[in-house]
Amino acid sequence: MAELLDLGRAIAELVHDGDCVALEGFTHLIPFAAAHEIIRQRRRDLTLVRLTPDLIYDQMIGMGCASKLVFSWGGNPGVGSLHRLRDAVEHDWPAPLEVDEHSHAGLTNRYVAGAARIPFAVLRAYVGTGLEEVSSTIATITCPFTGERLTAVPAINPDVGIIHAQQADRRGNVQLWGLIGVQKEVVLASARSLVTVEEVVDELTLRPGGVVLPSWAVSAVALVPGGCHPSYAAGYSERDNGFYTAWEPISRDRAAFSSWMDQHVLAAGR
């Protein structure tokens, strides 16, 4: 059953050095506050998994949290590159970063297999991408029934899955809605899970198209209003488009990045 914890305690109890950690949320409900707390607690040697390692992982990588990145697209949406990610890959700053790149379909299927507790997923994909030539987690297999050549990818079972949602009730049941990505699969695939939420209510009011995660599937819930800024939570906040634009010059320069993180992230924990 999910515990209701404050964010600092939840990260301290759930996220450890060397863990495989997935922070998911597609366009909205991106768990920035949880990522910032991981940075403040100075977690190191993490394997970070995410479909779209946008600003949230640019910040974590730039602050030295990660040694490996598993992903399927990387960039500052609508703006350009992730300069802290590029600096780590190209120049080992602040630490070397191993990368394992997939397609959206491939990585999503890895989560689905992890949630189902089966060892791998099979799909028609990767033909012509060249990714299978550089990744040890993409393999060609033969269908035992038709002889067709297909692609297999291993399941991902993160040590910790972290998402943001709109609501939880006091028993730890969670509901999220709007543009949904792989949040449900990440929680079910992970050994431990944390959901930060905009609001804790007495009873969840079920919504058409809403996704409900039962308390037994979640390790901890933390009340963090605004915990997905600069992304948005449908029904609660709007996307801060200006932040994404402003991040471009900040992230290009190591000194500017370090100063911004010290002022806006690290200072919050002092």
Given for the second form:
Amino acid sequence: MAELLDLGRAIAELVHDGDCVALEGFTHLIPFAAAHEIIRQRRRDLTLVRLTPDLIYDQMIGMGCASKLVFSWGGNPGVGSLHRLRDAVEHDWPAPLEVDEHSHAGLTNRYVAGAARIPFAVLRAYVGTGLEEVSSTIATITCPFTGERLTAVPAINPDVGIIHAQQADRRGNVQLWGLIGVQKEVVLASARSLVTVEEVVDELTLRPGGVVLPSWAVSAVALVPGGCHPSYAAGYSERDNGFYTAWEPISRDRAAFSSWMDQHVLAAGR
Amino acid sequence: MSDTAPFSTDEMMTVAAARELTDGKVCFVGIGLPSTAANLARRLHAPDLVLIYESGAIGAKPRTLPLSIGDGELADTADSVVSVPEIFNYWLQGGRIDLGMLGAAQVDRHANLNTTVIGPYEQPKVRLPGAGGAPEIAGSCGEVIIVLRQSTRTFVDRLDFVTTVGFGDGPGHRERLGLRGRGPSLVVTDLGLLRPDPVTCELTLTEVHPGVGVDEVVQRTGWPLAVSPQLRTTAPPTHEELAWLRRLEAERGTRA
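Any chance you could show the form predicted together with its partner chain after that form predicted on its own?
Below: every chain and molecule of the assembly, starting with the one above.
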């Protein structure tokens, strides 16, 4: 059964130095508050997994939490670069960052295989690209039934999967709706999981297209209203597009970034 | 009286891309110019263009341009909202998408794309955003339109990294790799339009935009550029195209 914990305790119990951690949410429902708590608790040497690193991993990488990144598209959507990610890869600041680049299709299927607890997934992908040459997690496989050549990617089973959802009930059952991304797959692929939620309700009302994760499939739930800002929670908030644009000059400069993080993230823990 | 007004090179690119999106096609839309072009086409000649965003929105009909591929406006106006595994496995890999639009940092003469690194992979000079949906969009969509600004930095003799296969080494390569889509059909730049030669698969200049000289296009290409003997000039954006485009741009990222 999922425990209802406060966010600080949930991160302290679930996320350890050296863990493989996936904080997911495809543009929608990105668990920023959980990332900020990981930053405040100064976790180090994490392997971060995420389709779109987005601002959430730009912040974690810039604050020195990560030693490796598994990802498929690392930009600020509609705006430009993730400057902290680039600085880490290009100049080892604040620490060297090993990367394993996939495509969305490939990394998505690594989560799918992880959730299904099978060792790899099969798809039509990567053939002829440089990615299959540089990545140790892309391989060719022959279909045992047709002889066709396909691509295999290994399952990914994070130590911790973290997502944000709209609602949980008091027993820890979770519901999310709108763009549902890979959130179900990440929770089911991970050894431990945390869901931060906008609201705790007495009883969940099922939504069209909604995903329900039963309490027994989740390790912990933390109530964090607004915990996905500047991303958004359909039915609760709008994406703060202005923040994504404003992040560009903040993230471009190391000092401006450090000062912003100190003021807006670290200060909240003091 | 001519039906033209002053326009920017970016506006010409967007309009030229939009004109290629014929009504009723199912289109995989990336953010930025492709999304702008697709939504412009919906306002003009292609009201029944089906827009699929990789965030899971199928048949999105945004009233304003989204800033990201996951803006709420896309889900709220979609025919169906599905998970990311479903988008890539059932809809894209399943061969249900007619056309994809891609940008890139570099393109070569066979329309292969780099969005990974400038410089060596392990020690890049510039770390680019990465593959995203591109390799499989280019592999599985019926056809692909590529949009990028043209210079010797972007149109290169040799890619720093092959993120996405267009025609690989040339004729027959896609078939040998087992790629199911037909590959790139058009490259739209700020200078003109390039299309793969039906025999050599090499990108060939087929249209120049108004006011652009062939010499300039050749100079801004990092390989000896083939020019079509039937070279034409792109029709300039009409008043209607520009009016819709500017309205869409002005309202980008807002909610109707």
